[in-house]
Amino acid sequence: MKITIFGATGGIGAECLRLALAAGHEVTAVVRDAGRLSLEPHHVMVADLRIAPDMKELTVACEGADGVLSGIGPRSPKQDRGVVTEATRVIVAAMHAAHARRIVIVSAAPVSTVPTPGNPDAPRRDPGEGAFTRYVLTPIVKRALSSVYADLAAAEDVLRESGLDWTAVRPPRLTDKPGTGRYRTAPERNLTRGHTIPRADVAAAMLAMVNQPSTIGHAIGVAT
């Protein structure tokens, strides 16, 4: 497959790059700083999606892509406020110009209960969460990182309105442990007792979902 990865130097993006190359895919990486790439993809494009990116170049990066993966997230919640929503808008525009269809982005488990204009009926409590997560963990992290989850929820709205074949992947707390390949997934809900997941397993799930039509148009909970 031809895979385009945005944010290929981040935690999940770098894992997407590693796994895509290992699987023999042709990979285009779109990054802010090519010097931070841990591996050499087939094509590299340097672009900061927040600062007047060159849409012609981004269109080229998406041309012919069987799947576009975005691992973009905030490096700092205070400094990168709104970065995921803004980047997702730019990626969607480039994909439309390139006539690319399939996009999978990283979101987060707490977003399942964040209502937005595009998802006004988000549940107050996620149906897949156990009592401890529902009443203790989720409220704490949502208060601590409210701007991050608002950004991710708004990015999901961009996908809903895009007309593309989209999937948002919602992992819980990320770890740097080795991937297990034994992750669980569920559409439109989080996973019971799914408190953590290695970044490598999130990346593996994202790559797999490129060829899983059942995930199109859904937010997918993923956890070990």
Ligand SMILES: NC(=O)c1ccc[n+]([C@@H]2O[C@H](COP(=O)([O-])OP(=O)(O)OC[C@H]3O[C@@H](n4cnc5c(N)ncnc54)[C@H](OP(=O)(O)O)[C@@H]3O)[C@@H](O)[C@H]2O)c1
Given for the second form:
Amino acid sequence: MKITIFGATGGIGAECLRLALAAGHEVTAVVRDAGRLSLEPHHVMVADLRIAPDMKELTVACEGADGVLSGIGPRSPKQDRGVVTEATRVIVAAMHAAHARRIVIVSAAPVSTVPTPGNPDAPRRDPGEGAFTRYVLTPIVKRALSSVYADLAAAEDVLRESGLDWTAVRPPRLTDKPGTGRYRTAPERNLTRGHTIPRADVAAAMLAMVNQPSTIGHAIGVAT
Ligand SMILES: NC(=O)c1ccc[n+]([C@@H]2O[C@H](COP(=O)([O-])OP(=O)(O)OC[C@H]3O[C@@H](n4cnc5c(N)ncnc54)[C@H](OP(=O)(O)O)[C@@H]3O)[C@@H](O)[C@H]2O)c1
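Please supply the coordinates for the form predicted together with the named molecule, as a counterpart to the form predicted on its own shown previously.
After this comes the whole thing, all chains and molecules, with the earlier chain placed first.
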């Protein structure tokens, strides 16, 4: 397949790059600093998606892509407020220009209970969460990282309105442990007792979902 990866120098993005190359895919990486790539993709485009990116070049980066993966996220919750929504808008525009259809981005488990204009009926409590997560963990992280989750929820809305074949994966706390290959997924809900997941497993799930039509148009909970 031809795979385009945005944020290929980030934690999940670098794992997407590693797995896509290992699987023999032709990979285009879109990054801010090519010098920080851990492996060499077939094609590289340098762009900061917040600083007037060259839409012609981004379109070329998406042309012919069977799947576009985005691991873009805030390096700093304060300074990078809104970055995922802005970046997702730019990626969607480039994909439309390139006639590319399939996109998978990273969101987060607590977003399942964040209502938005595009998802007004988000449940107050996620059905996959046990009592500890529901009443203790989620309220604490949602208070601490409210701007991050608002950004990710708005990015999901950008996808809902995009007309593309989209999927947003919603992992819980990320780790840098080796991938297990034994992650669980669930549409529109989080996973019971799924408190963590290695970044490598999120990347594996994203790559697999490119070819899973049942995930199109959904936010998918993913956890080990
Ligand atoms: N941490 C957790 O436990 C957790 C849990 C659930 C979900 N999440 C979400 O998972 C996502 C990915 O996490 P991660 O740990 O893989 O992220 P990360 O390592 O911080 O990587 C973020 C990526 O986004 C890129 N980026 C940021 N701003 C950009 C811009 N303006 N233009 C282009 N690229 C930009 C970064 O590029 P540079 O390399 O150039 O900086 C980097 O490649 C985030 O959205 C995060 O909110 C995190």
